[in-house]
Structures are given as structure tokens and as C-alpha cells.
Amino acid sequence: MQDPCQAREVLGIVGDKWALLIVRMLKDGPLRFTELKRAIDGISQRMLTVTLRDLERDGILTRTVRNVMPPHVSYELTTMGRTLREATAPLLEWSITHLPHIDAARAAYDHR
């Protein structure tokens, strides 16, 4: 039987805002690094690189290199990555829906 505390490894992925945004961006198929960088506002090149490597290591996505000039590298969700996308989609949708309310609550709090 698995130790329930080991779930923190998975929660580290689910709790990482950049990882979830990358998974969301890859929902419609493979994207290149530059496409991901443009699509995810605020992510640095280094953070995107680190997060993509972590997701590849965890089996969430695959990295494919095509030997052309210049090299063509694309990222795509694995089967497990697609199940993560399905599991986290409601959380992301909730975030988008409630963002105006969160912004208002923060402003009210900061105004006190």
C-alpha cells in the first residue's frame, strides 16, 4: 500500500501554476517552445524550460526533436498528461470564473 504522504509529489505538480498552464495550453495538441512562451503570459524562458523538463520527467508530456535546420522541438501531453488536464480543468475554469471576485476581495482587504 502506498504512503498517502507520497501524494505530495503529485500535488507539487497540480499546485504549480506554470505546470497547470502548460498542461492547459497543450490540450489541443503539440506546441513548440516559442508557441508556449507566447501563450503563457509572465513566464520566463528559464521557468518554462525548467517546468517542461519537470513535466517530461514526471511522464506528463513528451519532447520531440526533429532533425531539421533549425531544430524543431515540440511538446505534447502523454496519456497521463491528458488525464491530468481532465482532472484539473475544473480548477482552472473555477479560477477564471472567480478571478474578478478574488481581485475585488483583495482590493477590499488591501484598502482596510
Given for the second form:
Number of protein chains: 2
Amino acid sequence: MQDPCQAREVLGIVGDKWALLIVRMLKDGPLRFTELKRAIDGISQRMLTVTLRDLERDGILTRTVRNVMPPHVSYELTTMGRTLREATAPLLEWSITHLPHIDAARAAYDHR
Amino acid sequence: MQDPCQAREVLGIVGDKWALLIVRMLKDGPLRFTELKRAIDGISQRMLTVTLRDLERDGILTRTVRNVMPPHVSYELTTMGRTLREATAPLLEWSITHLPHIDAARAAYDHR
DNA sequence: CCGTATCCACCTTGATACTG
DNA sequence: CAGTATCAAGGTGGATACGG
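Okay, that was the form predicted on its own. Show me the form predicted in complex with the DNA next.
Then the entire complex follows, led off by the chain already shown.
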């Protein structure tokens, strides 16, 4: 098995509270700031901005400004961003099939 | 596309700073508390305890106490824990192949 | 519309000391 | 050996107000 330290670094991206949710929202094409804000329930304007900036910095997505009135900024996955999204697909699958088990396990544990 | 809310819940596990590292360490069989502590560089005794408790509660691993002197507690993945570990494998793969790209993207971004 | 700036409450976490 | 208890520091993130 490979170097655990690499896993550490990736957790910095994947472990982020919002990052994977944003990546997922963009899987079908670019979205604008406000569209993302509406789509991701509970995210604050600040955290959306910060997280988008981080993902742009990491080369996961691109930020494109159209200078019209009103301003128009769209975010789109890069090639690398799309591969990340594919790599997280099994995990999403897993979550959907196992969350009931987890909830059950928690209930059983807490029952004692 | 499935319910994003489920992804949210899983991030509670996966997004944890230490959880996935522990799951990975256990992939080849049970380990004891001290062995885990040694293996996972930088984790404090407190966080190891807390994270193990959470994972046990979620049904990801089991905690087994052997009442000998000195005390002997071993942790082992459950069946569900092993499937989680398999689901995260592609993500680990991705991290290993793409971390150089990410570092490069960051350097380029910061250069401006 | 798409941010940035500031403030602050909260949570997480490490350090340290102590126990069966 | 394998924890628990306590505390304090730092980071995280929400609310709010403002700017291009």
C-alpha cells in the first residue's frame, strides 16, 4: 500500500465540508455563483466564495467572468475536477447503500 | 443524480481528519491502540480515542478488550468497514496520481 | 450579481495530568 | 496498556455590512 501521507493531503480537499458537494453540483456542466448558492442548502456566501477559491487554486475547477450587466461568473470542472468526481462516485454509492446501516448501528450503540 | 443530503452525512465520517487513516491502517487485520497510535503520525491520544469511539458507534469497526495484564484492546474493521475502505480506494488512487498536478496548480495560482 | 471585510461565537484539538 | 478529565488556543464558519 502506498504512502499514507498522500492520503492526508487529499483529505484536505475531500474532507472539506463543502468541496465535494460543489464538485458534485458541477458534474453536469457549469453553474453560476447564485445557482450554486441556491443548490447547496445551508452554505453561506462566505464559505461558497472561500471553497470555490480553494478549488480553483487546486485546479479542480475554473472561474470565468463575463463582463456584462449584471455580472456573470460561471464555475466549471476542469479535466482533473471531473476525474476527482469520478473517483468519489464509489464513495457516494457506498453512502447511499450503507447510511441506513450506520444509523442503525448508531441507534444500537446509543441504546446502551 | 441522487440525494445530496446523503453525501452530507457521509462527509461526517469521511471528512474527519483521522477516520479514513484509521480505516486504512486496519485493512490488513486488527491492531491495538498503541500500534495505531504509533502508525498514525501526529495523532494525539485523545483524538485516537475519540475517533475510534465514533467509528465503533457507526459500525465501521469493533473494539475487543482482552482482560489480561497488561490490558489488551484490539480494533478490527467490520464487514461494513471493509466495504467503506474499498469504496475509498479509487479516491486514494486518484490522490496518488493527481497530487503532483494539484501542487503544480497551486504553485501557478500563487505565483500571480 | 458577485463578491470582500470584519467581527465573534463555537468547535475542534493538543497538552497535560491522572486512573484501573 | 489504554484510556479519561480538564483546560486553553487556534481555527472554522456564520452574520452582517459594505463595494465594484
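Just so it is clear, the structure is predicted and the values come from calculations on it, not from any experiment. Numbering follows the first chain given and starts at 1. Take the two forms, superpose them, and find the largest set of C-alpha atoms that agree within 1.5 Å; that set is the rigid core.
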Core-aligned CA displacement of residue 98 at least 2 Å between these two forms:
yes
